[in-house]
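Read the single chain below, which is given as structure tokens and is the form predicted alone.
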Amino acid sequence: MKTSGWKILCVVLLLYTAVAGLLLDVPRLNIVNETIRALYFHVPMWFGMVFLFSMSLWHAIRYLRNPSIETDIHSFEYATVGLVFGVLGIITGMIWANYTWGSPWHGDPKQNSAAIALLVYLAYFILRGSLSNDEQRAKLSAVYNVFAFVAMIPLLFIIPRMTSSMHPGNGGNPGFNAYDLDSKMRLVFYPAVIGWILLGYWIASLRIRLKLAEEKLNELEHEKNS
């Protein structure tokens, strides 16, 4: 994606996201009412998040079959922002469980579900800061990465779909696109979807092409003492 094509696509899908979002009419329901309008930014940070975890692994393996600099930095940058927009997700969840369950954190197992996921993510980046040694926190947090992602899948998809949850689509309960997920809203929802991963994606590059630079700079630097 070396193109600049992408990323007015996603300045406009995001543009059109919050306007169409706050704007258009949605599916009068009972509780839920107008905070389903949650739903274009609430569930695409879960995709976002996906996404970017997903890349992390991809380069997390790349790096225990060729280890580099460049691969390790990839998977280390893709996971920081996987991390934000797991965050971003638990909190948009939580603002929206406060107005239709009552409270904030209603211990649903899909909330709890995906408070673990995130707290195994958060344990790879204390993984990181605990070894000094460059090629030895590379190689355990690449192998950690495999272990976060594969944790991942059961708490998010599998577990709560096993158990009562209150979240549509979990535990028996009917997902939105099965009953109140009209033709409008997925206008909407799934341009939100792909605009929030190309978000990602963006900051993620970002970080990467300046976390590479610097890593360039400390070389040249390097040399230069020696």
The other form holds:
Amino acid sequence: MKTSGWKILCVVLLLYTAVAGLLLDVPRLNIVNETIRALYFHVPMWFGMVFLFSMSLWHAIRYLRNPSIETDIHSFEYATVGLVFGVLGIITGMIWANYTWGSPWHGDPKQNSAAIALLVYLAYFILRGSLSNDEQRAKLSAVYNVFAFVAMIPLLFIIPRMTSSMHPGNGGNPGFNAYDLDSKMRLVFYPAVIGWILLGYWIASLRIRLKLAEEKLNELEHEKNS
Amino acid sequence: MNWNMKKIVSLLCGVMLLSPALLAQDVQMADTLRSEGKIYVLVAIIVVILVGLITFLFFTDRKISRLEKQINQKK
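Given the form predicted alone, corresponding form predicted together with its partner chain:
Okay, now the whole complex, with that chain kicking things off.
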């Protein structure tokens, strides 16, 4: 089996994240204390989700320009894995919030709008599940995909920054401020983001290949019968 | 300003200058856990889980490759 370089890069970066993320120095900050290391795991989930949803949008647009089963499969599977990343992001965020903010659901603007963004994407799956006609499902969900992505951007990146938020990087001042200013943390954070994004891409690509293989088998059956 | 007040002011100034450094040291981190080497237990556990899951992913990848080959031969 030929193993692509990016898969090896993904493994190396994730192992590096686990080891360096636990062992390297981090700034000594009150309240967050040692939990600051969750930055290497919680935040990349969201980066991964945005990346996967972007890929999903890209294939949805490709579908709308030139309808085909392949692009619909791509769009759907990227969205599926993206949602998994988002759910993991929100669960890890709740665990972290429980420790640093005092309760798992604090009604923080970033937390609320992230949840709304996930609900918008959940509706995408409900829409797909409610249609039995393949072509209709592909077309409607591609259109909805564009809407969902456009709704997600302000929910994650604009609204939380316009109000005060306890979530770092919000409340008027983007970026990680005190956290990300630390160059030692960047040494782990950026590789972690790339590693987790590659993992999401890898899982999505496996699911896409499986679906495409299924599709090809169906076609072969069809040819035999006709 | 008498001698006592001078002493108090200089003491206060000293405290104010030192306090950021003192506070930084006061922040509780898992220093004991690290000094006892127990952090490596955590590292080992997480690495084992990661390696296990990734190996599983590689096998799944290979399985799908084989399936694709089979389908292409059928054509």
